[in-house]
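One chain comes next, on its own, written out as structure tokens in the form predicted alone.
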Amino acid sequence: MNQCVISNIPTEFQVEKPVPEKEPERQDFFISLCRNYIKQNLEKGLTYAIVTFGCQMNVYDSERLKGVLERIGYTEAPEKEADLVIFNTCTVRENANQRLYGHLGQLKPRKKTNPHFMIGLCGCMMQEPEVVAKINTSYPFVDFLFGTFNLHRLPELLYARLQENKRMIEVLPEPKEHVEIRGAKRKYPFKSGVNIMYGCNNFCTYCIVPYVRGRERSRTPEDILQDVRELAEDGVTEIMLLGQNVNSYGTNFMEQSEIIDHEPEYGFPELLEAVCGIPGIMRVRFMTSHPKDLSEKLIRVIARNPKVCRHIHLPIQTGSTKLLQAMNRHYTKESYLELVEKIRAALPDVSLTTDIMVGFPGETEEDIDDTIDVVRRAAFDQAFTFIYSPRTGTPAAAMEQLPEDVVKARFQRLLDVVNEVAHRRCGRFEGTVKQLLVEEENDQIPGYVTGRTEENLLVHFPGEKSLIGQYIPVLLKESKGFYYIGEADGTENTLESE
């Protein structure tokens, strides 16, 4: 898949001071310029909204972009009221493109009624040359556009747009440098994601991610642990370690001279254990795991560290060994089930969730039978099922596609079994007491709050807003399939930070 290098950002700005060359000083410099420009040229403050599509990494990226805009002086507002709307896009499925274009069409009239209204685009879709070309020709009212490798350049793009009064575009074919954005605006003050790596080397035949996120790049343990320590000092107690495939963390260290002091085998198990050792952190989650790389060493680390939540998301995609080979997944039905057995032997109460696609080219009724067999034997707590969607630029898109009616019938067959198994599996904790991290007030049941168990199960129970952010023992009274109704147990909270 061809990528593009597009940049029309002015090389010189109308500024009184020299522009710093290094980050994060350069990022801070343009944040200050934007803030001063808005104060000097606008009578009122401006508002923003970021609309996020896609994975947990995109959600985390959006939180960091929100932090930048807040430092500039923007205030978050609903999308329909905001002066600046940024779409952080996903391109895993083909219909994501049409969703974005629909949103853009709806926003165009606001350009006439609000002279300060601006539209920005970023994320994975922007790494596709044909998307950038379409935006250029069909959506000239978009103000600025950038890709996955230069999120930290938002202040510079925004300032250039304000100064030049023309659209600004910068899309890079690969990362020139790795720059973290500081000061994210988190949805929850007590939990946060931390990127430990970027990109993917797997090149599954249906997936476009390696083309738009680039090859795997692991952050150094020092940088990651420093981020976690700072978050803990800021009141965060739950960490989600993020990567396209966290199990392959560290595989590129041997190629980087600046990492030479680290052990050759410093990988995800070592990092996970180090994060657990940081004072103030009570829970650690991670996402996503690739079955081919989940080691017995990692299972042992999880088993001996009670801070690691007993939830593993382990995408299988299909139970057919034949299709797994066609997908370039590098494991078989049998090896996947063996891995599940090892995990359950070490972690009896673990919650296993997965991703399953239906309708991959070449799929037969026997292949669906194999997938259903895996669902029953693995006993997933939840399975995110979806119909295969061909992505332009991937090998599978050139394969012969299956009839839509056949795929839909198979999808329903699978969904019925997934729901049956998950409903039974998730009910196993009924009548037990679990520690919950209370996350928010329940917007459906007045007087209730909602928390999450370490197995990632939602529980709604009567409680005050003051409980949010606390760890509370709750009796799980009634299973509702994918969530519980509970009540505070009244016993002393036993989960404490170190």
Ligand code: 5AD
Given for the second form:
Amino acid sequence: MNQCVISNIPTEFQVEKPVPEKEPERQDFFISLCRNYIKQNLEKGLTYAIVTFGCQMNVYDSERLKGVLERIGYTEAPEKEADLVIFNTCTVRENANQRLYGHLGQLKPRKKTNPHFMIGLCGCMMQEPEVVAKINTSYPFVDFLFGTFNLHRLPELLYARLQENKRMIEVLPEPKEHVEIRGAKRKYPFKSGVNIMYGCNNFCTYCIVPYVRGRERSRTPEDILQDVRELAEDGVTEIMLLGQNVNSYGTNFMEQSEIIDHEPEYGFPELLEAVCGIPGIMRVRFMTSHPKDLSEKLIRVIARNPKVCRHIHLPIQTGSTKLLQAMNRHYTKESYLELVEKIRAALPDVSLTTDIMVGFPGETEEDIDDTIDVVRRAAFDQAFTFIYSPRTGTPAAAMEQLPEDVVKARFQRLLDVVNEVAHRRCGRFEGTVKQLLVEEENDQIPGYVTGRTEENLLVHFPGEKSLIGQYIPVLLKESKGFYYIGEADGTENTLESE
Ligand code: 5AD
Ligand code: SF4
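Return the structure block for the form predicted in complex with this ligand; the form predicted alone was the one displayed.
Full complex below, order starting with the chain above.
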């Protein structure tokens, strides 16, 4: 599926200096060419917007693309006004695809009113040949398109598009080496994602990720720790370690041909502990864990490192052992619940969140009963519930699909329980004081700011903008089910006396 190569990049560029072959020199070279081109040809500067669909990986990729565009000289603007709109797409579920096509249709008329207006597409959807073919024929006004393996080539594609005035489509198969992009433009100056691995080897039967993001490749600890050190020096205090299955980190390092089939000497627990040891880092999060690979060693490391946030996202997908097998998940309802017990015994306050899918082929009412049983027994703090959607090329797409109305009714039945349990769980900290990292001004309640507990709970409380980026103790006064209203601990009198 990821073998699609459509490329019309000119091999010769009209430039004086030779084009560097190595990275990152090559990206830097094209960044400065784009920069010069825009300066010389466009009096007013250009603006951009990146619209991101999907997971944290995409969010972080978009931050890097923003960094590149800003180095070129673009400034960020709302999507409605921007001269360049890039969609970083997701293809995990069908509805995200439909949303993209809807969006594209709406943007077309802007080409008439703004002569500089450009549309770019990237992300997981672009690794699907059928999608690229459809864009190619039905959306000729898209200016450039690239996939998940060539993000670093944005400046080169953009330059070719600006200079040659022709649309650039480049989707590559999985490369041997991954080229990093430096200098992300972070939404929050105090927190950042860090990729620890790319791709996935699990081939859950419903999932398209292994096809569009390639095989699992771990980055070396040296590279990761260097990134974290640089981020810490730049004021970042909270790190989110990112991977499709962080618990198998280290079983397949990049540039190493053999895959280890046992726990590696330097695996995720070791990496996590090393990240905690970097000066300036106050909180470490990670995402996503696979229940089959979450080891007791990792639980011990979390327990002895207070910097690791007490929040584990542990997708279960379904509570039915029969369906888990059909999904190729390699665990059972019972083994999942045992794992939850072990986690809760070692980390009593931990927040556990999960992903659940409804409507997988072959599912019965009894299977949903099993899922509901696990939701209650595992007492999830939050569960992200999805209706299964068949993805072309995955084994489950070839199985007999269930009727939509049956799936919708089951989905609602599950959602009611998920909400009831999450509501109850959220209330467990009412009346206690928790350390918050203050993230932003609250856009609903004037004079309030919003912070996050290590358990990933949001708290809105009266406070000044100057608190953003700081860690402060806050009394969680009232649980609202999925968030809290709080009050800065011990500062009530100070606020009143002002
Ligand atoms: N249909 C619906 N949901 C899916 N997910 C992955 N693939 C599909 C699919 N084909 C969900 C899983 C996963 C989350 C990121 O998306 O629950 O954990
Ligand atoms: Fe998809 Fe399974 Fe890999 Fe997660 S672990 S990305 S659900 S194949």
